[in-house]
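One chain follows as structure tokens, the form predicted on its own.
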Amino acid sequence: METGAGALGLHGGAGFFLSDLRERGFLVFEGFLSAAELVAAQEALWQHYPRPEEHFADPAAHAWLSTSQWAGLIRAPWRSCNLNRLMFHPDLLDLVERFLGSADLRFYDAELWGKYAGAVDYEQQHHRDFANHTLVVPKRSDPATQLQNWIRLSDVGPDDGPTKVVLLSVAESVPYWPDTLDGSANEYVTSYLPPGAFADQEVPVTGPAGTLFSFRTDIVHRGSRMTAERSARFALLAHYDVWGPRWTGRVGWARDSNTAEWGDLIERATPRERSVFGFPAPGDPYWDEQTLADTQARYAKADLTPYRSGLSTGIDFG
């Protein structure tokens, strides 16, 4: 059965939506998934969470969705081939993979999200994901190297909480860190940026059940509250990035490089110790005065000096 995405053209309109992803920094495309696609993925969500109609009968029956605003995340595999499959759908690894520039794609990260009106405040700051998908930070000069991907398996309208984002140009002088704009990513980053600095300028990312929404991991954006009555709202998140030489493990360091415990670590550690988590080495051609300056931020206490040999030239955002 054709899917959504290769009815509608993805793979000869490529260039549209590759022009969207590198001149904005995201895409919107409607009608990703077939009605076939959709509708099984659909059922498929009640193995995991709880129907709407039964959550709002008895909120306190569900208590575990309340306890924060991540509590509705659940990691991959799932119960469900009709979820599993849509981490690899091929529309979507053809598009990841002509925005990517390979085909030896690297899966790195995927989780359902489920979100219910009034089990918690959904509202954020603006931020940008990239802290806890990277050691270091994006290198400017360079493509972007990772592609997150949220599959829609809900309506999202405007009361739906849907995601704000903020067009790649616009947000393209704000410092990379801190990665949040008001600096509550960790105990150890300050404020620069005031609440709803981008508030005349965010894009609310709203649509149908089965729209896909990609975006680079260095887009400013934020969660938003869900003031629709009795609203609920379901994604599938598939992240991805290209292989390189180290390809085996089983943690991925990023996941929890937000906390002080991982900065600290970082801090105090050799450029040698620092290489064994993935870190790049002293010489790696990912230096420059950019990602030198930036890293530097987020590991403020970190002597980079070593870095500085046979630093690659680059354009200095610093």
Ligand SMILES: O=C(O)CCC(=O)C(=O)O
Second form
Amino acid sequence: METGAGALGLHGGAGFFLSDLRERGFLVFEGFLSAAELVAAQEALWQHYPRPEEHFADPAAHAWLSTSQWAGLIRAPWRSCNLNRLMFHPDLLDLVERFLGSADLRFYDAELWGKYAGAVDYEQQHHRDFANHTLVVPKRSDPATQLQNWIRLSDVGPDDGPTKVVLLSVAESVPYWPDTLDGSANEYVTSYLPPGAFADQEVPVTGPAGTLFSFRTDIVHRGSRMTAERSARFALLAHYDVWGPRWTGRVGWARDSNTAEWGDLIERATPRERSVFGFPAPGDPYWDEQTLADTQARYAKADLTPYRSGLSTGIDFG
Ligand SMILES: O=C(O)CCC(=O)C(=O)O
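Okay, that is the form predicted on its own; can I get the form predicted together with the named molecule now?
Zooming out: every chain and molecule, the one shown earlier first.
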């Protein structure tokens, strides 16, 4: 039987998940992806990464994965629509809208992350991620304004390097910028908190492939060592906030928007999906006959009809 977020009622009853995010700082939702979505996305991974059996047969052939613990990060868009479409999975957008309290969502980064046991030591110390998601610090009096979402594409057990999180209430007293950091935040994940901090309170986020793990950028957490021999861990990371603040974000999507992957993504996406990247929405004054014609030339297979409705004036260059 197909499961997936819609089937499990995320659309209808997100209250439980929202209170997890507000009170605990994270949520874990097993069965977020349907079986078909999961299988298709897993197969697409091998367009970017070696299959685990290939890697472990000859790790030296994939030395790029050993250069740092972040070497396995690959930014969107990817080579398959079976991965790209997960960035704006309808149930993900639904959850994020409810949590951030706005439909004006901004998709501020997306990466795949592949980790292979033995490639490098993935152990980290506890830290908060906001330091490379905003220029300043979260405002404690506001509800959270950013949400990180990891769609797990492999099973993660206790020995597969699960992320370890500390409940918001438990780590509340840790200053946003602890005095263990120097001004430049060098070695952020090794000096934010001392080794062993929260060892008794941290919760390993384990779960089967297809699990959604969402967490706020102010939650204290860490990556952990992969201890199972021949373990491989894959996740798709999709980060959202709301259009508005000038001090948040990570990616200017236009920088790489002349690639084939980008063109395919935009051509297949709906106006709603395009809007999270900043693409002008239907009804935006940007659209007129000239911009429609030239945008159509750029994205030949895109259906731009929705942007045509509401055009009141304009010259027909066609
Ligand atoms: O990979 C993980 O489980 C967490 C990584 C992490 O927290 C980080 O790199 O900032």
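Rigid core (definition): largest C-alpha set, two forms, superposition within 1.5 Å. Residue numbers count along the first chain shown, from 1. All figures in this text were calculated on a predicted structure; none of them were measured in a lab.
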Original post:
Superposing on the rigid core, is the CA of Ala36 displaced by 2 Å or more between these two forms?
Top reply: no
